[in-house]
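As structure tokens, one chain now follows by itself in the form predicted alone.
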Amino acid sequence: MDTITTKLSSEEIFSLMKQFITEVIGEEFVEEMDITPESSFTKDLEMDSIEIVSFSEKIKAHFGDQIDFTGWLSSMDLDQLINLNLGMIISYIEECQS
């Protein structure tokens, strides 16, 4: 993928991550699903560890050096972790590219 070069507005940060989450868990799964910012990934999506780090992934590779994704969800305790929600995420790639 390649790394962006203009900054995303929330909107279309928003409709990455679903694309993201829908690659990571199938279409058929996300059909059911009304994904929001409030979304976290294990309550609202269920989404395991091996699909989390999946989807960081994705993230990784399509921001590239611009985000530390890695190093951001490193620094949270296993609360935050617990809870973190897609807005969470929309929010710090927002910061990232101010």
Second form
Amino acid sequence: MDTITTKLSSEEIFSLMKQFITEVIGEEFVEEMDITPESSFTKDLEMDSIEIVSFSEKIKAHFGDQIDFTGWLSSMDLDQLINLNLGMIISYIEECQS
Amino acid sequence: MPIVTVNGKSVHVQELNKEATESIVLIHGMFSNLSVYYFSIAPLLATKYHVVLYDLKSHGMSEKALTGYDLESMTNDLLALMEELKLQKVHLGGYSFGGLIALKMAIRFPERINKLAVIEAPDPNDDKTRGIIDEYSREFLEHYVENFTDTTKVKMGKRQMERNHRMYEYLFYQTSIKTDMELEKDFFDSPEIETIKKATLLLYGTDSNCLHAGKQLDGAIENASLIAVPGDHNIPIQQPLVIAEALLNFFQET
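Output the form predicted in complex with its partner chain next; the form predicted alone has already been displayed.
Zooming out: every chain and molecule, the one shown earlier first.
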């Protein structure tokens, strides 16, 4: 697995997240969506839990030990998970990089 | 995505804290997938244990299969998965249909199991359980998805509805799952249930229509203890921390 060490800007993280989402749900669906940092996973992107697992795996594979993504998710309750949006993940990854 | 081949089929597996000495294998329920544990229950258990999650055949990201949904086949698959992952003896937990698989595992391969945790396993002879299979329709699906699945609080979008619909259609009309389940209807009344001697934790929702099944198992399994947790059949989603802590305490007890 590739583990990156260089620090990414929030724009770069956002574009990486979009790439992962496209890989998980498929280009045909992503084309119809306007993905922004405010997009929530369950409501706007309509991702179900197993797709979020795939997405989490991609983040873990990319960032390796730099971040504890599953640990971070496990601290959330159901409402927080449902309302999780891209911006929150971008901020979390930025925090871990600093 | 970690995939292993078990009995000729691809199985999606997730492992946490591989360095730990003792392992816990968790089995999800019908129409669900390993995500029922992935986000909160598994990470908490992984603070002490090696935790193994897998998607059952035709569920989540595991390969589809037309046949083999009876408890014997499902436990053959789990045993083969344990062989593949070189797991000699594990603590085993199962939710709903996964709870039935866990019980069968403890009956068939007691030497491979330490402790047994059963969450909301339904009595296969219960009309309501079989009703889920009999009354299936698009309308019913929408009602079911809104009320009984993992995503209890989320109104499903079109893409998700289609995806779930396709899975139900596949499982109900193309696979042997219906007939395989019907053949298991006497499972709770069979003498083999009473052969389970493992320390067994039964976790059921106080408002669940499966609670009576928990009480029945509590009576039949010598070394069982039943804990009723506030909630219904969806307690792992409604009370993930309560469930995780109950499991952790149970597996750690000496």
